[in-house]
Amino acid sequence: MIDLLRSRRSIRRYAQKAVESPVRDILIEALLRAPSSRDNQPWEFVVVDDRALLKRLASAKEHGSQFLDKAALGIVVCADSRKSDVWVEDCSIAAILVQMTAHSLGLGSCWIQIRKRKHSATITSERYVRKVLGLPAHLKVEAIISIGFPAEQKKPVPQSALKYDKVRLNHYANPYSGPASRKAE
């Protein structure tokens, strides 16, 4: 899993090149096995790959989801807020879970945050997504992961980037020097 990790970044630049059924099986699985608070699984998912409708939620926020209407797939991530008062963590759980299975089957995805942002001046995304999608009014949603094969190659951000200092080993007042292999560079 380290490794996956070590590996994964956001992709948004996708050949055009469809996700066959059964690998788009196993991310619908990966996305149906994420744990939740409770296992009350208030998330529910709409997953994407009609070419009109990417198109249309690409549109979905002001900026930064305009590369969803070249990607293979798009996972809708919602949730019923009244199943679960920690459904945004719930269905953040569920989404990089997909993120991850998506990137060990070599295909890249990027997280489209939705969730309190605009779609205009006058209509939140949310909104937009629900009449796009045609989601009943109970369902909140979170974010739109989209999904497809790179075309696009992105290097590994390198442990020497990673900011060590963000971390505090058992007080506050004590910063997290970084790993023992990290002082030999």
Ligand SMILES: Cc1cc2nc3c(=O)[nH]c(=O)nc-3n(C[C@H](O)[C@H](O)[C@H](O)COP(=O)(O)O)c2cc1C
Given for the second form:
Amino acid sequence: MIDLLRSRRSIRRYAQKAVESPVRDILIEALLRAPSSRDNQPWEFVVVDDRALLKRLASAKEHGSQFLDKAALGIVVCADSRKSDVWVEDCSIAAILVQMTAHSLGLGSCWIQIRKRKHSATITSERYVRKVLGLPAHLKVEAIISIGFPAEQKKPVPQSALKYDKVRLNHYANPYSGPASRKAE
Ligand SMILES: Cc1cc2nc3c(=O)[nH]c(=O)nc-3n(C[C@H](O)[C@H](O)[C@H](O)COP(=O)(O)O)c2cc1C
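Mind pulling up the form predicted together with this ligand next to the form predicted on its own we just looked at?
The complete assembly is shown below, putting the previous chain first.
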């Protein structure tokens, strides 16, 4: 897992190649294996591979969603907020797990934030997505995870770039100075 974490980057350019059903099914399995508070599983997912729908979803926001147009899949992460007061956390965990699973299968992915974002001055991204996909009114939309075969290569973030000063040991006054291997660099 640490090797996958070390090499994962957000991928926004995709080859025009479909994700076949067996791979898609593994991604769906990863979503449904996510842990959730009290095992409430408040989430619901819409897995989109229809090109016309992906194109429409790509304009869910003015910025930061257009690359969905070229993705093989968009996984729309939704939740019934009546089922859990921590649905945002539950959805986020499912989303990152499917991103890591995609990476483990040689696919690239990127998170597209929908919750609290706007499609235009008067329409929220959530409302736009709800209309495109015919989602029922009670479903919240957290994000769309775009997935496809990478058409860009990104370098892993080097360990030297990690912000170890964000970590404290035991007491806030006690900063973590990084792993021993880093000190030797
Ligand atoms: C909560 C969240 C929301 C994000 N929203 C977007 C988005 O709307 N569009 C986008 O292109 N990237 C989005 N990203 C991806 C981040 O920009 C990306 O993870 C960050 O720049 C670090 O780059 P890396 O993933 O390659 O390490 C989002 C990531 C997270 C965790």
